[in-house]
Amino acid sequence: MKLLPDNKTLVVERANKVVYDCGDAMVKVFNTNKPAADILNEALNLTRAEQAGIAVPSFRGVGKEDGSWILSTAKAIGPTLRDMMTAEPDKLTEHLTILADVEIDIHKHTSVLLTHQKDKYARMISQVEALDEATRYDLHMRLDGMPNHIKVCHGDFSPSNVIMTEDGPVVCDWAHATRGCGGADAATSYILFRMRGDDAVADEFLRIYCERQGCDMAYVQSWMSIVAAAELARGRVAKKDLLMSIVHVVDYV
C-alpha cells in the first residue's frame, strides 16, 4: 500500500520530519537517520492512546518509501489550538482553559501498556552529559521519590498538538507518550511554553491547570527539574541555558 500519494501538500517541515496533507490522511515522512524503533514506538503509542479511549487521529499505517520511514494517520479536520491562540490573542484565558481541560481529560485515562514515565525519565537524565554526576544523582533520587501512577501522559502536550474538530478536540503526535503522573505532563507543557519565550503564558497555563485539576502548584512544580533535564536529553541546544536554570532550581515556594 502506497502511504505517500502524489497529490500531497506540504504542511510543515521539521528537523527530523516533513508532514504532508494527503486528502483524508496526514503523513509524516521521517529523515533517513530516524531509527525505525522510534517510528514504530510512536505508532504503538498512538494506538494505545486510542485504545485507552482518547480522541486521536486513527492509525492508518507505517511503511518505508525511498529510504524513509512513513507514518500515516486519518486527517482530523479543524484548526489547532495554537492557530486559534494566534488568531484570537484576546481569548488567551479561554484557549488555555481548553488546553488544560484536554490535558486533564487525557490524565483521566490509564494504560499499563505504555512505557513507564519514571523509567523513561531515568534513562534520559543519565544521558545528559551537561549535568555533573552530583546533579544527576540528585535528580535520580528526586525522581525515585515521585508518585507511581499509570495515567496516560502525552509527553509533548502543547496547543500545536490539539486539533479542534467539529466533534471536539483531537490530540496528535504521541511519540513521547508514557504512563505516569499527570503533574509531570503539565510541567512539560509549562516548559514548552517557556522554551517558546512565552513565560507569561506559561505561568497563566500553570495557574489554570492547577485550578481546574484542583491541585497545588507545588504538585506540578516538583517535576520541573526532572522534566527540564529530560528536555536537555532531547538535544534542545538552543534552550540549554533556560533548561539548566530550571534543573538547578531545588525547590519551589
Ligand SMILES: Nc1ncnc2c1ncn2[C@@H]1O[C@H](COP(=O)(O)OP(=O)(O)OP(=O)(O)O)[C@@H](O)[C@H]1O
Second form
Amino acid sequence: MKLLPDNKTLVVERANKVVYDCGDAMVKVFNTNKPAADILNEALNLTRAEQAGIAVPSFRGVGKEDGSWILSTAKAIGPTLRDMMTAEPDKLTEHLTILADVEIDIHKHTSVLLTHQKDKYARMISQVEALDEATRYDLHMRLDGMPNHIKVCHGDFSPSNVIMTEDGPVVCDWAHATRGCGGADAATSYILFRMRGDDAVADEFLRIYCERQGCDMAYVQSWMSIVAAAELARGRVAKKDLLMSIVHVVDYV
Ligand SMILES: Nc1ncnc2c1ncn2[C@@H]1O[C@H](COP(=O)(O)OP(=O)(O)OP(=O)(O)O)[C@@H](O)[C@H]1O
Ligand SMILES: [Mg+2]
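Since the one above is the form predicted alone, can you give the form predicted together with this ligand too?
Zooming out: every chain and molecule, the one shown earlier first.
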C-alpha cells in the first residue's frame, strides 16, 4: 500500500519532519535520520490512546519511502483549537476552557501499557547537561516523591493538537504520551504556552485547568521544574533561559 500519494498538500514543515494533507489521510514524513523506533513508538502510543477510548485520528500505517519513515493517520476534519484561538481572540476563555476540558477528559482514561511517565522524566533529567549535578539530583528526588498514577498523559498537549470535528474534539500527535499524573501534563501545556511567549494565556490556562479539574494550582506547579527540565532534554535551545528559570523556581509544596 502506498501511504504517500503523489497528490498531496504541505501542511507544516518542522526541523525533523513534514506533514502532508493527502485527502482522507494526514501523512507525517520524518527526516531520514529519525530512528524507526521513534515512529513506531508514536504509532504505538496513538493506538494505545485509541484502545483506552480516547478520540484520536485512526491509525492508517507506517512505512518507508525514499529513505524516510512515514506515519499515516485518517484526516480529522475541522479547525484546530489553535486556528479558532487565532481567528477569535476575544473568545480566549471559551477556547481555553475547551482545551482544559479535553485535557481533563484524556486524564480520565487509564492505560497500563504506555511508558511510565516517571521513568521517562528520570531518563530526560539525567540527559540535561545544562543542569549541574546538584540540580539534577534535586529534580530526581522531587520526581521520586511524585505519585504513581496510570492516567493517559498526552505529553505535548497544546491547541494545535486538538482538531474540532463535527463529532467532537479529536487529539493528534501522540509521540510523547505516557501513563502518569495529569498535573504533569497540565504543567507541560502551561510551559508550551510560555515557550510561545503567551505568558498571560499560560496563566489563564492554568487557572481554568485547576478550576475545572478541582485541583490546587500548587499541585500542577509542583511538576513545573521537572517538566521544564524534560523540555530542556528535548533540545529546546532557543528557550533555554526560560526553561532554566522555570527549573529553578523554588516552590514550597
Ligand atoms: N490526522 C489528522 N487529522 C487532521 N489534522 C492533522 C492530523 N494529523 C496532523 N494534523 C495537523 O497537522 C499538524 C501537525 O501534526 P502533528 O501535531 O502530528 O505534528 P507536529 O510536528 O507535532 O506539529 P506541531 O508542532 O504543530 O504540534 C497538527 O497540528 C494538525 O493541525
Ligand atoms: Mg503537534
